[in-house]
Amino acid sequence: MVGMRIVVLAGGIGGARFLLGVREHARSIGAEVTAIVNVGDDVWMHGLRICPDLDSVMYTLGDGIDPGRGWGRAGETWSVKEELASYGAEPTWFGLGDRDIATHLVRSTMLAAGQPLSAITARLCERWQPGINLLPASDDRVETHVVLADRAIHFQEWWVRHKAELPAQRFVFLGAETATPASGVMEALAQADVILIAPSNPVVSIAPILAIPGIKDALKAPVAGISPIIGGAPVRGMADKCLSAIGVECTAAGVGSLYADFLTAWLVDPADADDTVVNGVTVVPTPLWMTDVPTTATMVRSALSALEK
């Protein structure tokens, strides 16, 4: 539909790759896309503000992502990381590539000058030209921390350093309760014709967005979600360990239940079609492996068709 306004809640590599398909389909129908991206992964490292999800989306849509890793810059070098290790500078478990550091330097310098993250993201996107409107969920500092049996640590330490092997008791989105949606977020949601929930980690990519006051209540347009679980396993990453920590089964139905109070349609892979029931929600079997951009665009087309019924 020409002039359609599509809003996507997204985070992580899965969200970035899904947005490639959203952009592809949106261009074919003349639609406008806004992505509201998780900031819960954000962290200060070596004096720099790192925004992993925003950067993964920006690099992916700007054709600058490392295709093998799915994060960071293509053609990256690691001289600064090696020098920091030589000094014994902590944290040694989190590596920043030389090219990637340039992005963080620009962001951190602008933050120090008082610029909000949304304005900084727009400035960075002038280079990358992602073809969509890219917004952080909040301009305020919101960070996901993982509560363990004896302490709480930043999500990045749990995820990168410990590879999610330390049993998590719960996840806390520090700062979310007092945060406000970033500039443009509420306007985008109010004007949306449809809202899509990307196949991102529901616990640490989508939940931090919804934890920011006002966002969940603003999901008034028809909402279609795409399951990040196929055949009882995450498509990518360690969502199973995150779901286990909050007592939700690692199934398409389990994740759908987290979104049930605002979902209109829930897309699941045909492998899960017979086992998925989400009360009051239309379950739509659709091939969900994002093997390439055209296939992902077909998923998006299915999601939008489900919302038209």
Contents of the next structure:
There are 2 protein chains.
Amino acid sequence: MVGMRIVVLAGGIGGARFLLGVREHARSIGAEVTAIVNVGDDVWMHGLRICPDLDSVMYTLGDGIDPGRGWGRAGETWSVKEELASYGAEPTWFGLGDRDIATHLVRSTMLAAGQPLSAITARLCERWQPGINLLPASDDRVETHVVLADRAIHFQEWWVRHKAELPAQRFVFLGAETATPASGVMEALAQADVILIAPSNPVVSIAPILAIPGIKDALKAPVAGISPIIGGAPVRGMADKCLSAIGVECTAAGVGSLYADFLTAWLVDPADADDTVVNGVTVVPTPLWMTDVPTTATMVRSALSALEK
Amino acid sequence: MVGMRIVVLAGGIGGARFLLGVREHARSIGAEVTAIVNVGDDVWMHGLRICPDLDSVMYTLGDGIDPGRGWGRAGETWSVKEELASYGAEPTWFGLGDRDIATHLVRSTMLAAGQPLSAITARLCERWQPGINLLPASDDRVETHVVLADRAIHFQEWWVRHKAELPAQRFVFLGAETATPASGVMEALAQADVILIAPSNPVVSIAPILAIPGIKDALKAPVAGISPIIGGAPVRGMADKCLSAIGVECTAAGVGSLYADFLTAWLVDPADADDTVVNGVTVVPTPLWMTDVPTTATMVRSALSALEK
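Structure of the form predicted together with a further copy of the same chain, given the form predicted alone:
Full complex below, order starting with the chain above.
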């Protein structure tokens, strides 16, 4: 459908790779793509504002990502990180590459000058030319913190430093209650022909987007979701540990149930097709391994087809 | 003299190299050294607080300086600078190395947390162990700006970007009038047995220190100055362009006259001895090329000897 407007809710590395497929398919049909990206992972470190999900999407679509790691910049150097460690400057556990730091410097300087994150993201994308409209879910500070037995820590500390090994009791999206959707988000959702939920972590990538007042209610267009769980295990990352913390089973059905309110179609891998029933939702078996961009584009075509029915 | 307390007013690369000689000689006689360093060159760039003179001294005495350039870090990499240029982030003309940036990140983060520059400098020196007490002239913002025909610009822009080629009408030390000496400065001057004026640029390294109310009046101990001019030309840098802007001739006598109020002895190179007369000041001919540390230490010994007479 030429002129179709596709909006994707996404976060993390899975979201970034999925968007490569969305862009590919959208180009083939002349559609426009807007990605609304999680900001819950964002963090201040060493005085720099770091937006891991926005940057993963921007670098991936702008062909600047390190393909091996899946995050950060290709051809990265690590002089600053080494030096910060020599100063004993904490934290030392976060992968802060030199090239990446330039992005954070530009962003932090613009934030200090009073610019909203959405405008800053647009400025950074002038360089990266991601070929989609890239929006943070909010211009306000919404940060995922993890409640442990004895304290709460920033999501990054739990995820990167502790490798999600400390038992999480729940996740709190600090600031979400009073946050508003970023400039452009509500307009994109209102004009969307279809909405896709990327195969991102449902608990810490998609939920923080949906926690921002107004966004969930604005999912009026048909919504297709892609399961991040194949055969009872996360495709990548540690979604299992996040799901167990909120008492949801780590299955395609479990994640689908989180989205049941607004979902039209739920794409699951053939491996999960027999076991997946989500109330009121069309379950669509489709191969979900994003092995390359054409395969991912095929998943997107399946999702759009499911919504046309 | 064991237990002697030597205070040095210094700035720039010449100041850093001179301090190597001061430290060497002080070790040989069991003296303590405090350097009071110019902050007029300090600047915010890309959200980072950069203190070129403090860092030159710290890196030089901590054996972390790039010996070829004379500024910045040995083994430096330039990824951040390249990336900032790719974003079109101005300014692009300042040499901001990756290793150096770590220093600025630690400093800027501590400044944002409300710590004074003197405490931050002490923290950075825990790593560098310069072997002297390193103090900024002020914890307040004192910035050298250069008045041109049509506008005023930060000293760094004039010096680095324009290579001091734009005719300067005068130099303004913004903030100096209301600044106070940094923590430790007045105590060091009060307890000094001798005070040395490093062969630094008199107009933009030494004058901004002296412009901070209280410092000039605290030069009660005998003061020896070392001429930064040999044979009518600056040893390094562009002091000639600074001197001409303030109408002082570029000679050892010209610079000495700027310090005449508080100077006891004025060390000039033998090349300038015949032509140098400064009212009320003992002119001491001494070879002033700082070719290596022992030679520089010999200059320092000559300066101290001159003050003993």
